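Only one chain is shown below, in structure tokens, and it's the form predicted alone.
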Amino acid sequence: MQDVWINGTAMAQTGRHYGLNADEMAARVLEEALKDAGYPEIEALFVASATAEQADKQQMLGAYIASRLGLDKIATYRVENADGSGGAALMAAAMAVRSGLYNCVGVVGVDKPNDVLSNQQQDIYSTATDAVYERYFGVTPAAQAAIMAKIYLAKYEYKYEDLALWPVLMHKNGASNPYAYMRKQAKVEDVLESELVSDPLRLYDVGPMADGAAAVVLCNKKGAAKLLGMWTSTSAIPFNNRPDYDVLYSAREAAERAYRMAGITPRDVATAEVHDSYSIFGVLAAEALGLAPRGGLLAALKSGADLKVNLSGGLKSRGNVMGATGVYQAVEVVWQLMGKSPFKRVDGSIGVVHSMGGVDKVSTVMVLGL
């Protein structure tokens, strides 16, 4: 087995980018993290989006990226896994390299939700549940986040004020993040003021739809970063049928195996990029990765601890980019253990990248380190 380092990284500004097709976006970032990894010959392209039959009218992606950039014969993959999608290609690039069937290989995420309106951008998320027993009965993700998020905040004795925490922090990680969408700070009394979307949620609990793209170019010689450790599990338990609504199973296991393979313990974890869509799923995701004991993490924000946990405003702030999501957090893991403009340098040398598609249905855990 070969080793797998992540030698050029790229991203950019998430927000509504009007003027620019998927294609050149995706290709304008790959293009940067080429010239970041000195220009390696890439063997594979896999493109990461959830949204480019639906919101572009676009398949095969890959090939028409591929094209901007001139980069002719390489194999090109699409990956696919809702909201998880980065994630997804990430592993399965890496396992490309790791096997020894390429050793380099381009890796960028996509996504233009914002190029349909409001209501379809909500319909295209809604396609992450189950279409015959509860998108087509209106369940929708935020429904089923408000109601993880009720049980969990039962269960624990908080107060919805003491989720608000969550937001807060995000905004203020995000303000300082020129990639960010969301660049301001926000008080408690914001997110207590602001719209409610699904008792006990409100607006400041959501992520934004933003459009934006980022890559890493993943070879088989030492880079920036090493990844260390990777796993992806899939919940198959219907939602209605969960033993319990407080914990993400997929994100535990993904990130038990992840820590194995890469030996270390969530102690070693110096940052973390997490999935958190809605403000529940930040807060559990943190504690599927055992930065915080099962409950305890939002005890932990009122106490007032230093949680280096998605630096990069995470999607409260940075945006939901959807498919490109994952790709965007490795990139600022990459970033943050470096201190490579805007972050600084974490106080450790591991992060770990959390990609989740659906509703705890499927979850990647990466573990990179310098």
The other form holds:
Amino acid sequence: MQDVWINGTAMAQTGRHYGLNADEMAARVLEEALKDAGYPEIEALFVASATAEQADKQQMLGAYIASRLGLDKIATYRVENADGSGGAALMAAAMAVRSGLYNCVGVVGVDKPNDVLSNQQQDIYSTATDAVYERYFGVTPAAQAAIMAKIYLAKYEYKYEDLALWPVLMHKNGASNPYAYMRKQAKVEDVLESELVSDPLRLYDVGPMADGAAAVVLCNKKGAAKLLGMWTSTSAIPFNNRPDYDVLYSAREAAERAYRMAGITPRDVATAEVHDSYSIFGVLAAEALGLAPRGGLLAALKSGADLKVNLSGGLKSRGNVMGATGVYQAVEVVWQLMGKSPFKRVDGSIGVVHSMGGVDKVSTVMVLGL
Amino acid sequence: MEHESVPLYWRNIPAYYRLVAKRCKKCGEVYYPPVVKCTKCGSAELEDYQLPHEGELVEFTVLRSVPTDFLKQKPLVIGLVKLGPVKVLGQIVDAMPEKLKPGQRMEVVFRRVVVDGKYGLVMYGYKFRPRP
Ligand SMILES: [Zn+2]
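Condition change, the form predicted alone to the form predicted together with its partner chain:
The complete assembly is shown below, putting the previous chain first.
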């Protein structure tokens, strides 16, 4: 087994990149990450994208990204797990290096949801639900997140105002992140006055879809950060038959296995980036990572606890860059551990990434250390 | 979104029209959506199982940001309804959302779900409404 290190990192500002094709945008960021790594020879490229076919009518994106950079004769793989594609691509790439097959590989996440209209974005996002038993009837991830939020708030006797603290914290964190999409502070009133999307969830509970690309270079030689543990887990239970709606099973399992592999406990985590496509998922993911007891995260926020979660601003403020999200999170956590601008160095040497596809369908948890 | 696949619709008609689930012949566990193998006892012997058409509301939400197919029906009330041994997620109709309450009795109704914009195919399926 080979050790796996992150040798290079790069990300683009998220937002509306009308002037760039998906392959170009990915190639530019990958080039930066390769430069950061000192231009090692990469033998394979893993591409995370959730919307390449639907928004940009492109399959086999890896081959075209390779063309833009003249990366001839390398292997290319596309990994798709909806908005959890980034974590899954990182996992596949890490396994390929760990196995000894490749010495160095590139991972690039890219999606351009703003290449289509907002209703079409809803169409695309809803393909992450069950096509036959959910999407057919008009069900979207937002509706499922809303039902989970209602059940969570009722079970632990919180008010919606308590949940509103999550987007407020995300906006506070994202305001100082120049890579983020929504770089402004928000007050609880802003959240409460925003339009309803699917009650109780409002516009501020939803991570806005943004174009983005991020890349890392993984090698078996020492780099900026070391991969200490990693696991991907599905939750095979259909949404309609979940025993509990106040927990992310996939995140919980992936965290448990990744922590065990890394030999860490939640107390060791100095920073975490979690998949808050909807505010409730940020809360549930942080609990699944053990950063608060089950049902206790909002109580911690209410009591003013200084949570080092989503210092980037999360999907709410950095933006929901769909399949690229997991790769952004990995770059952000590495930069937070290193104290690389725009992030201040966190107090500790271990950071965690949680990447999730759909509504608790599949999660990847990655433990990174300096 | 365009529903160009007639076979995709056609093969799911038993579920859409009659809520046909699967039951394990060995241990009796019921699955909706259907499984290929019983996840409880491992048996591959499964039979069709008709879900009851009455049940209880578990939770619901009023969805205001909808996919293209549903723009004319917006907002959609999406609810989780317990029908016998399983819960089913679907649209709630003929109801004022502010009067809906978890635990209340619901029944299955058969309605038009979506009209295909490209070929004019009209597709149907189950929805739920409060029991009068
Ligand atoms: Zn069985």
